[in-house]
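Take a look at this single chain in structure tokens; it is the form predicted on its own.
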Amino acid sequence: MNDLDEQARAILRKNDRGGYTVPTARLYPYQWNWDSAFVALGFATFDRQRAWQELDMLLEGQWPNGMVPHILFRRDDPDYFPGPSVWQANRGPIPSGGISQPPVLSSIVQALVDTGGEADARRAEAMFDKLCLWHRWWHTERKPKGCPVVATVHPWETGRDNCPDWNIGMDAMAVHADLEPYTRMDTQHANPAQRPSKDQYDKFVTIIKFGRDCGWDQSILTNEGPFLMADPGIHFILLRADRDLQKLAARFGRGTSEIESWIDAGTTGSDYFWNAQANAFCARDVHSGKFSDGFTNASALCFYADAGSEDQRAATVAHIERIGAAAKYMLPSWDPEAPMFEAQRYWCGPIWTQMNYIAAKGLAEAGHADLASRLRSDLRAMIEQSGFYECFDPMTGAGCIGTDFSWTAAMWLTWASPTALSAGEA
């Protein structure tokens, strides 16, 4: 296994662009938000200074309103669409996208503090105010009027781009009549059968056009934009991050009352996602109130957030166990027994390394060590079989889409490798 450890370290070094890491060459040639957060954990296994540099460079792109964008365009690369000239979201110090991504950063910082020394604590304290400002942005700018939870304005903001969760919101919106012609680059670098459809991309770009036309005013984008859904993934990740931010605040002698109010709202707001018919936490369209009906790897994050009632948690475990019997490997991004499951199409079925990591972390903390262990061992087996792909087919273990992928290498080093910590310790 030492060979795979060294391969993983080599991938992180290869994808290093001078203090920040691209997910993989050509397909994703910029710095992505939650990718960098997870990548820092990988660097921390052999170079803690480089791990903190990754996070510092991510926060360099924070907007004055607190948002940490989903992409930082540190240079214009023709291999990617839509690039900075399409987004035109120049409200921060670095050209960027106009939306965010799941806010795992505070939880990663807390993990680095937990496993580090005083030097790590000093680095964390130096970025605390920026972390708090980003959480405040989520709880204000992405809190729609009349909605009890934060929501998302673009499927890309969830990190689960083309998951069937978003079909309700996507079906309800129209492609802009004056959408400029464009050429996708992703399908030139990856198998089109594993990527989002043309219609989905047209709607992705339609939302960008709306944001651009309103000058990326986040209140307008949230309350008047063409897409608005509540995502259990963002909700549970933010709730966990709020809890971790609270721990950091207490350590650094900062006030915690505002953070405690966020935690209280997130805890009670979890019921907003409970779909009694599906007996699961599901995405929900804010405009219509309609639920998605599929169990996803985001549904399993209730344990990571320490959320849900005893009955809701038991039902979630039952879903995970059912899916574990239907799939050779765990944990698929979409229920393999549900309609619209596609084993190799991006977020319609494949297994994602970082989602296995945080889902297993929550399961282990909740006392489900056997399920956590399976998520870890299955990921290890897929990487051993197929290499460091972006994601994996849950039925065969075959690698999908991007190769030499940074967060897959990072999750191997920090968790999946036999030389790494166990799920409960990660």
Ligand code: GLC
The other form holds:
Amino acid sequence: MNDLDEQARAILRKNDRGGYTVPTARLYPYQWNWDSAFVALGFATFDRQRAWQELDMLLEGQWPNGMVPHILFRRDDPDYFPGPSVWQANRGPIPSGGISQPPVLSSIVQALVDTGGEADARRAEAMFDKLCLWHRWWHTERKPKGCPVVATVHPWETGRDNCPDWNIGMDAMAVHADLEPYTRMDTQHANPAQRPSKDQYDKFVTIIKFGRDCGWDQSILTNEGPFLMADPGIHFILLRADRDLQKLAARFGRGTSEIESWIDAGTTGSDYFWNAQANAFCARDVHSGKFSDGFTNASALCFYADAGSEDQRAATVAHIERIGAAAKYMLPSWDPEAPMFEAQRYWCGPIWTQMNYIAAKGLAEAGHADLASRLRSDLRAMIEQSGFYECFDPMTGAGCIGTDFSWTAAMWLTWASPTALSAGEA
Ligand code: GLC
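Following the display of the form predicted on its own, present the structure of the form predicted in complex with alpha-D-glucopyranose.
Next comes the full complex, this chain leading.
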């Protein structure tokens, strides 16, 4: 036990709102989808019951069509924009956002089963059908006509909100002429220089307006909406989650053929993201076919998904090593040697703790233990130096934006702390 372990547990307890956890007070006062999944790993280090409760409460918000929304608005909080009255997405049992977030959940469930006992397996089995339903939603509702991979309709769905990856799709769309005036709250709780720009926000809200106007019909949103890009982050996380779902299915004696077809499509679909010029897996605009050209922490997830050819993987390792020489800390969310890099602006450069964790997990599994352990020890050093921030400046290790952040505390407990159980293998 050390002091930071105790602080991390205290943060999770403090951000607990009665069975679910907010990412941080004020800036994000609701339950977020992939945050909760990572948070469950943190709780599992000291309270497994509470870990499962977090996941059960997330799935309580699942829509009848299978979508697990990116935010659940269990109560209205005037401190946050855009809240439930803006989304008006009332197709599920709890007011929510009308889009989803990276589907890491099945992989977290599989990890809890792997490290747990019979009680954990029973909890996982009880949620298996819901997990399947959500994966099916991705593979149908977010599969645009004629596109070989799942895509995304909103940068917020990727969890990498203002990454330069989305500029192609954002530049191609216009701000809605009749956008209702609104007041941003994020810039009142955090330094505006570290947050998305006004034009980006207007476009984020324009997509919400489109969703609202079509009654959150997901097929219309996907096929006719103002923004449609494919994200290597979602793709690789979903492919990994499909593989983990298959393991759960086999364990519970459930059919696996549908899941296998998703895995096959995901494996061949990985080539869709290969940008031969950048020599990397990159985001891509579905309408124009244009690639983003920056190497991101999502590009590094091919190992986590067990995807890509030998050459593609070698090129990815070369990028990681090059960036490792350019940055003091690893792994930045945007290439520090590329234009548009900003060391402290959200997804334009800062390091994100949960991304380090999954990227390192994949690297370790693929035999790159040295790189995996660099990602882990860098995260440890930044938390020791700066505290439990939302994200970190890769050049200095300074903490950015939200403080006492839940997934940072969780990643500390489960992985970055010297006392973490998974310490050896990253
Ligand atoms: C920001 C992040 C997103 C996260 C949310 C809550 O929007 O970009 O990934 O889920 O905050 O922490």
